[in-house]
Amino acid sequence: MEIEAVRGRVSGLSWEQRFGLLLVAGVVVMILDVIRRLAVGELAFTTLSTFLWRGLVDGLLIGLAAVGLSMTYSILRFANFSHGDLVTTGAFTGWTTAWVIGGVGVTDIGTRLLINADGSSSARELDLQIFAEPLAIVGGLIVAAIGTILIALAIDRLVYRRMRTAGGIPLLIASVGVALALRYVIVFFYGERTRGVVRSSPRLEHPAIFWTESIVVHQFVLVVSAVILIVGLHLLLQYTKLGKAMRAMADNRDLALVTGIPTERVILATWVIGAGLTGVAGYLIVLEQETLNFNTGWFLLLLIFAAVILGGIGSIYGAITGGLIIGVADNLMLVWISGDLTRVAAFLLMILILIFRPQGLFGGVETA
């Protein structure tokens, strides 16, 4: 009778749910295999902890960048395809500042302003790392946020504000045009060459608070910065008048307008906060990767959208959670497959979750 009951339940499932169950079984098998590998010594615990740490770093980067996209959607109701190039904008404005400050007395101002576009200098020559040039690194972080905010506000005033009543599709198409324009303005000034802009990070050997044998200092700075920003955003959304207005407008814009909430000010604040976080994310990505290219944000855009969709479109916490899931899954898959294929596994996990919860993990909870 029990077997028949199980068969009846399985036959009542849709094909999507059956596929989801198959993926769940696969995840369980992989978890058991990790335990087996640890038990027999095929996988060192320090290697596993390194994968988890790298997943946390990548996940926070993706999540921080995804927050701005999620905020834009929750307030303005359109998918902003220029978001990836705002990430790149933050990276270039921030690292231009870091080079200008850190290269004083080392190389000429033209080389510093164009971040070594002529190849006449190097990050090693400038000794551009957190311990040697903390003022340059921190100054670049601040300017990355401010510069991206100014660019985003200018784009909103020139393009998006004029189309605000046109609907989501025209705004989406316009954002694609904005993305291309931003990208090739950067190419016009900085060129297409990929360059190393940060010196290799120092390491802390055998840190007492970590399971890994060593930790990359720049990664630690990235994690601390991202956590501080995320906590600050949470406090703003939950405990300030602006945060309450943003949540109200995300739930029902017309009702928010009727009740006296200044919607244009809320939209302005959305751009400021979202663009600032996006610029910082772009800057920190380069701090971790140590190289800079005009396609940096564009290559990350698919992962950002995946994090937003996985967490639930419009949910800030969902975007962060989605980024962490994708980052950890991407790195843990290195236990079984090569680096070129790990991203496929991360997206399969996203499909698995969406099969059972199509609205995303935090679906229905917008802005906060």
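Small disclaimer: the values here were computed from a predicted structure and weren't measured. Whichever C-alpha set is largest while still superposing within 1.5 Å between the two forms counts as the rigid core. Positions refer to the first chain, counted from 1. Compared with the form predicted together with its partner chain:
In the core-superposed comparison between these two forms, the C-alpha atom of L38 has shifted by less than 2 angstroms. In the core-superposed comparison between these two forms, the C-alpha atom of V27 has shifted by at least 2 angstroms.
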Second form
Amino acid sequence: MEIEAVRGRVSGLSWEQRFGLLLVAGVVVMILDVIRRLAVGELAFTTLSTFLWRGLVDGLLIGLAAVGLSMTYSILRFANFSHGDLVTTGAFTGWTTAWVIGGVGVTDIGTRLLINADGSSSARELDLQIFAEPLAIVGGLIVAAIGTILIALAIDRLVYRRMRTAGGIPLLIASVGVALALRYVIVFFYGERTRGVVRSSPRLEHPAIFWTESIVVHQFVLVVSAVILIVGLHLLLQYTKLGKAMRAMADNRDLALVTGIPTERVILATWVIGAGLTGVAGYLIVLEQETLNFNTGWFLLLLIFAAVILGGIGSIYGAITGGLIIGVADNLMLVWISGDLTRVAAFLLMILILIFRPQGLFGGVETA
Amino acid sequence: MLRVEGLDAGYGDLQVLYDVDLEVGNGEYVTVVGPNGAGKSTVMKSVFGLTTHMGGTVEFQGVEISGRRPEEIITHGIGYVPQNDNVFSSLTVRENLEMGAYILDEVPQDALEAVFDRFPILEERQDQKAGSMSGGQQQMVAMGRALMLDPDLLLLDEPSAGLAPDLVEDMFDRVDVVNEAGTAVLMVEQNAKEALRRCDRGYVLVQGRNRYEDDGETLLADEQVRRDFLGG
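Starting from the form predicted alone, produce the coordinates for the form predicted together with its partner chain.
First the chain shown before, then all remaining chains and molecules of the complex.
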């Protein structure tokens, strides 16, 4: 009798709800398993906290990059496949600046301008890390934002602006072209070589304050910068006139037009903010992984899209949350599976979301 | 105040309006009725610069406004409430109203107060998301947004569309309130009888051309108009 009742209730659920239940059940089982492993000593607490911390670091980076993608999607209405290469652009412009500033008197200007394309110097020789060269690191961060903004605006002027009303698919295809062009312009100048551009981060040890044995300063800088930017973006969107107009335009572009919102100015602001955050994300990614390559952003693009889809395409808060979920899931999966397979878990999650809840975990096109 | 003469307009290559004449005086309440596909909404969009201008003139307070962009036309004192999707549903009621005054440097507090006076429920619900309100209330938000710049002329595109029948009467009352406060109204309506009863003057548009033009009451009483367009 009771089984019948339960069956009736289950068959009354939609596929979406069943998927949700399954997902929640899966997460609960995993959390219980983590607790069990901690209890029997299979998993050290420090290992778990390291996974979580690295998840937070990766998640914030992906989230920061995903915000830019989500913004251009919700306001310009197309999936920008050149977004990954804007990440790369930020990394290259920023680290060029860091090398130019940090390498004064150490190596010649040509080597610095092309970030050691000739391999004649090294990050070690420049001692490029936050304590030794704070000016270079911070200067690079600022230029990464500005450089990416300028390049994104130039691309918008040259390509996307002419196609403003062309619809999502032509714009998407154009953006693939832009992605390739941008990537190989970078290769033209900097070459294909992967290079180490930052020294290993200094560590601070202070077991009383930090939950891990030591803290990696570069990661700490990254987390603080990302959180400041995200909070700043939130304040801008919620409380400024421009932010409200951006939400209005994401919500209903035609209505924004007849309301008298200057749509081209809002689009300009969208590129400035979106590309700025993206460039910073690219710069910080390199600060964390210490190496730089012309494919750095391209390889991240799928993860960025996964974050955006997870949070609901067009939702900025969704993109950040999506990034965090992907980052944490990607790292926490190491408890059960090893190495590259964690990516499989992240993308499997993305595919399941696309099938069962295509509007994303947090619902439709909404910037707020 | 608004004078449309010999207007030809449409979308891209498709011409919808042929030689349309129309006038709205200061503070006047004018409706455009006609069968589906007659180009009623297109008249309104043409005034607001949302169609392809193909000929004729649109003059507002002596200034030629045809071919100008909506964000410019707004500054001349015309407000427009589209038929569908006419609120920013993810924004709060207050934010919707603020967007109506985007072209001003600051939100005009007196205009905001005036809108709240006309539609008190909006003040009560100002922090609620517009999308979570009922159809009638959303219509108020949309009208309120268009009134934030205190326009001389308000364009209303089928305001009764999508409203429950018992709310239609309330909607017409609200248009009366707006008009009585001195704002001229140009309204397109499918609910022709009620619209003609309320307005000062009406136009019947058929296949993109003027067919009849007269006082609302006269049109309502006209045998021909009744038989052809008002269903007896």
